[in-house]
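We begin with a single chain expressed as structure tokens, specifically the form predicted alone.
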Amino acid sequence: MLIGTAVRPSQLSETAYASTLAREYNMVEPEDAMKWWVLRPDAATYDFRQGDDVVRFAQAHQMKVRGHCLVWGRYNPDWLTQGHFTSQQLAQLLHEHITRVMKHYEGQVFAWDVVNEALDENGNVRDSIWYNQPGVGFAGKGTAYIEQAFRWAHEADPKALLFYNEAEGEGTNRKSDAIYAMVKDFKRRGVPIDGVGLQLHVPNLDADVPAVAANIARLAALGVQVHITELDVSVPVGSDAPRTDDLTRQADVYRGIARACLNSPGCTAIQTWGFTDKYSWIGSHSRGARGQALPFDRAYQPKTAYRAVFEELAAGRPAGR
């Protein structure tokens, strides 16, 4: 099993940071070093020096580095948005981002998640550069840009997982059902797809573990793996503390999570977004209303949530599995 977190290359320069993220999990992924915005400051330009300092930190510590992400609707950098580009020449930046980047990383990250958040809540295809606007040439097609762009993944470096990555369809609903009726075409047609990412930044404490146990299974029996990609279970703080009880309600949550990825055996890794309270995007993005959705707090002393996932994986799969 692999235990992973995004990670921020400017904080390992922090002892604390540093020694945690060492002592403690066995894979990374940058949280936004391999994006495009990161890598491609300009058309001409790449710049690998923010994902490097990962590796190199990985590679330090006997961790395993996955890529994210190769291919997004969103956080694009201007020069791509309003460049005015064809469809052909969009197809043509996205097969050489593709290529250059993964074959930069050839042999180093393990792992790469390809295409990220392309559905909607009603599963279908998001409206995006690469999908229709103008897109890669396969506006109106469906999924047909997801399938080109694992196409040229796998092209870039054979050797290397390739995932599908979404947010919003851990459990049972229209978005899953997309995910997996997408997945379960393009196992059947030999599309090189070798798993799905399962988000699962959690607004609240009532996480539906049971649906998403059983998406788990679904996805596994289609023969790819599972990964926890993106977990974080937030809970309310405004100008106090976060209440005992919501933290007892938060590790009951990370606990079945954990539990729910041990149970199937397609499912081969768990991840957090971040691993210590003081560096995590949901105090932004709640303005303050949520928080504290780590295993670890702002001082990197683990938390109620960091005991519940030991025990799980310390008790292992079933027997069998």
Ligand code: XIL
Contents of the next structure:
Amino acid sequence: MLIGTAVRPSQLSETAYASTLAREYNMVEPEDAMKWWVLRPDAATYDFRQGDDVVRFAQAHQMKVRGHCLVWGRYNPDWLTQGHFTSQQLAQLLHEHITRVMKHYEGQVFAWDVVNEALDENGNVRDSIWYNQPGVGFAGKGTAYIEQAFRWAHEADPKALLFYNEAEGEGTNRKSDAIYAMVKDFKRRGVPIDGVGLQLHVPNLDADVPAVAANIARLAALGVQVHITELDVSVPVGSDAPRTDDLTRQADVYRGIARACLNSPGCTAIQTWGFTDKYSWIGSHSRGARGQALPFDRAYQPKTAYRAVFEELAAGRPAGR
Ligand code: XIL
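Follow the form predicted alone with the form predicted together with this ligand, if you could.
Full complex below, order starting with the chain above.
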């Protein structure tokens, strides 16, 4: 089982951060360092320095690196989104980006989120620069641009595992139905997809764990791997310390998700979106209303949530699976 976390290269020089990371995890994913806005300061430049820092740390500590993400409608640099490119130019830019980045990390990044968050809550393809504004040549053609990205990615690094990563499609709903239908279609037609990433940012302490388990099972039955990619379970914080029973509920959610993954042989990785409450996107994302979403506290002490996951991992997969 791969146990991973998102990491920030700027913190790797902090002793407690680096030692906890190296001791507890066997996989890392750059939280931002391999996104367009970091890698591509301008159209002509690739800046791999931050991504390389993550890879170097991982190699020094025998950890795998998950790459994130090659195609996303958000967090793109202004030169790209405001560049008034034609579809043909965008297709060329994206094809080149996928190829350059994957070749740079060939043999070092074992799996990539090729496409991130391309569907809306109704399961329709989201408007984006890559789809239809103006898109790379497949506007109005549903998942065809996603397919093209996977084909380019497979060409660039045939050994890398290729994932579709999504938010809020973890249980059973219209979005997860659409992911399932897309993966089924891709597998049937031989589009190179190896897995689905379920982000699992849990904002309200009540993940529908049985629905997540059912969704993992149906995806695995299509012959793809499932990775839990961005798990965090935030609690209300405000001006007071979090309530003890909220931290207990948080641990229950962590335990349930870990168990759901362990119970499905197709679920091969559990990754959290950071590991210490000292560094987490939740605070700014929720404007301070929620926080403390991760398994270690700000002083790098393991929380109840950590122990819950640890116990499930120790219990392991059910016999015979
Ligand atoms: C977030 C990072 O945590 C932040 O540092 C950044 O400012 C914005 O992106 N879904 C994803 C991640 O796939 O890439 C996002 O990460 C969180 C939501």
